[in-house]
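One chain follows as structure tokens, the form predicted alone.
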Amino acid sequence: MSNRVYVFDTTLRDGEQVPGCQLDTHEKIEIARELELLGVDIIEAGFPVSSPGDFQSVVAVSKAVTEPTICALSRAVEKDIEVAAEALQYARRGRIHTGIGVSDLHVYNKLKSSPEAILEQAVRATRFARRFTDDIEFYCEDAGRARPEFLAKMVESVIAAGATVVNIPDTTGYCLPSQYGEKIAYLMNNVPNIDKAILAVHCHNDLGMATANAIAGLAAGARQMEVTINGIGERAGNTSLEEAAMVLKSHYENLGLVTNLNLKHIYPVSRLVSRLMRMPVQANKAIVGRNAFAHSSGIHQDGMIKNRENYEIIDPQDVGIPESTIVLTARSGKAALNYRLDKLGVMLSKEELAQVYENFLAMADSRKQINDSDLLELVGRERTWHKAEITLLEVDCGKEKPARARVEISYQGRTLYNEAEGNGPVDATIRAIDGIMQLDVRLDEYLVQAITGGGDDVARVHITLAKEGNFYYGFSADSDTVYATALAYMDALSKV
């Protein structure tokens, strides 16, 4: 059996389910070609039936990329695959995904039918769909909660009607990664005709096991894994790309399998598509978070900093994150502080240092977090690009007229001011600051939290510049969301 394994990027078609995180064409198009980029093998583009908007994105993007093969929804009814196969007509590969349910809840409730129905509306459905691309898919939906013999049955039925994939979604997220890798290895070893297709895993990830779940499938034999960017996707998402790559590179002594991806660029992408779906990514997810290679306890910055490996099994660098960062904490110890003082250029005795770090305890207790002028003001050293401070800001914004900010910043000893018009108050205060500080930056994520709760309540801000492929972070808290915002946006600004 071949290593290889093919991945089915979804995220343009299940990943855009997810409510408020809707995509335009042209947005849809931007992410293909990153996709693309990024070495998927198979584009899902959408559900073309579904609405006029999801067909003129599949024929978009059918056009704007070569590489992959694209993959067009479709029910097994002959409406859908036509409307399928019209859409896919400029793909330069193009695929037809068909299906139905094959769970009892499925047939029984969902589609008030039997099984003997369900399996002749399946075969007749990829026969007809085999009249438009020899590449048929087939998904077997609700599999994760299938009679095996009845889906085994399906899956050999299907293949022998044209099926090249027969996807086996775990549509619920119900499965313990043992049952699912048991269901995959049941049907490698119980249908006859299995050598003539490939089994795909499409896991849900309701109970937190999608990527683990995939995993399974994939050591059991199916060599088609169906992920999206970020994990995003129905209810709590699907099977996260880059936690399923970054696994089977991690573990290749002991699972053997190989994808075509360029995972140096997992990083990129994953920004685009939080940007794009305005669903920031949580600061611990594996692989793509924020606090995936930041290391704030004492213990584990010394281990760091002797040597990566003691504490990351993957080097940042690999997924196209420039470096880990030491964030400095009260949980900090010494040899984080030296090591940050270091590379600032300032060099202290053991004496010294132990001096500072009392005092390094104490402002991190205040300030909860040190950034750099914080360092360089507890050694009592200066540096003026650190000396940016708003004294101003005042912002208009109504629902008939656009918001305008008026902000001054001192900076350098000077008093420089600026005023901007915007799509509402933060991205007029924004623009106005950008005028000021004439800094070529791209606003990567911009993540507002409440702290307490209440018409009082405080915003902590968070806000990500890109710059030349680095990341920079700034974080602030205001009762005023805008001033937070401001003071979050110059703390990035500086370590620009």
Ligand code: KIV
Given for the second form:
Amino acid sequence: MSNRVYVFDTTLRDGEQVPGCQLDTHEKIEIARELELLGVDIIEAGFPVSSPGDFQSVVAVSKAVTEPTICALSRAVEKDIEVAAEALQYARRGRIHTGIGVSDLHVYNKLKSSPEAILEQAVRATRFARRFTDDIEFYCEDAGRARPEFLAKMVESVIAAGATVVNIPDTTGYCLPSQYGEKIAYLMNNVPNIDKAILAVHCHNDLGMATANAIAGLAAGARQMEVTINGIGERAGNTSLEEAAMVLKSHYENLGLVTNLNLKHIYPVSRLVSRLMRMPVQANKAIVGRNAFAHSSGIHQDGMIKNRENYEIIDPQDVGIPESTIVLTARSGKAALNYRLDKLGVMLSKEELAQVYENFLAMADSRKQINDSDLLELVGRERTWHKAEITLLEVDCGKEKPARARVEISYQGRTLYNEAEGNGPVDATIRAIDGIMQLDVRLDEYLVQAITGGGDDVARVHITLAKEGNFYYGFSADSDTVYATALAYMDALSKV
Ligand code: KIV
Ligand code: ZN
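Since we've got the form predicted alone here, give me the form predicted in complex with the ligand too.
What follows is the whole complex; the chain from before opens it.
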């Protein structure tokens, strides 16, 4: 059996089912182009019969990308399949993904039918879909909870009717990895015509096991993985592309499986999807979260500085992240401080370092994190840029007129003033700062967290700026959200 795993990305279909994350056609095209660069084999672009917008998106994605196969979802009904085929007419390679519920729960409670009738409908739909293309994928919805014998019968029947890929979704994210792996193994061993098709893993994350389940299914013989960027998707989401891809890479010696992905594109695509879907990535998300390669405890930092592999199993550059970060906090040791200073071009003797370290600890106790400008201040070598300070921030806003911000920034002994209008107080403030700093950056992520929820709460603002393919992170906290934003923005700008 081949060791090649096909990557089927469903960010634009299952991923887009996340409430509030809908994309317009242009945004879908932008993501599809990046997925093509990432090297996915199949892009599921939408569910054409569900809305004219989805239909248009499948058409537009089919025209915009040429390398991956473009897939359209349908139910096992003729109308859906016809519309899916019509939407795929411009695809260089098109695939119809049709299917039906196969667990007893779905058969009796949702479809109000019987296993025999469902089997017949599945075969009819597959044959009908074959009139339009040879590339037919059949999904056995809720296969995770289906009876193995019925599931095997279904898989055999749809393969006989012309399906070339059979998808075994754990639709409700119920299975244990061992159960899901056994399910795939059972099908591999009990479906007589299994060599005529490949099985696909499609796992949901309701119990946090989507990636583990997908890997168990691949280890048992499935050769297509259905994934989304950042693991977004219905409810708790789907198997995340970046996690599954990096498991396969990191455990090549155990699993022996390969994909065609260009892994360095993982991080840029993750950022793009997060921005366009307005869905922040949790800081501790594996592979692409802000803290995935950030080291903050003294012991870990010391180990990292001696050899990255002491505390990292993945080189961040492999997934498009320029470097790991050593976050300086009150828990950091001298080694981390020295490492950071060294990067800033500051060399200290042992005695000087000991003195600076004491001052550093005092500063770190009063501030949550110490950034580069703080460090330079500690050693008396402030970078001229870092002296840039907001000395005035006034914002008018309300329903009746556009927000207007007045900002004054002092640096290098000069005071620069600018005012700007914007969509709201935050936008106006950022525009006013941009007018002064003129660094030509794009706001990639803006995230405000309130911790206690009270009116006197402190807003923690995280900002990521993008410039020429690089990303720069800034942070600040204040009881005034707009002021915290301005400080976080300046923090990120200071790193550009
Ligand atoms: O989770 C699921 O069962 C699905 C199918 C429609 C493929 O997304
Ligand atoms: Zn799904």
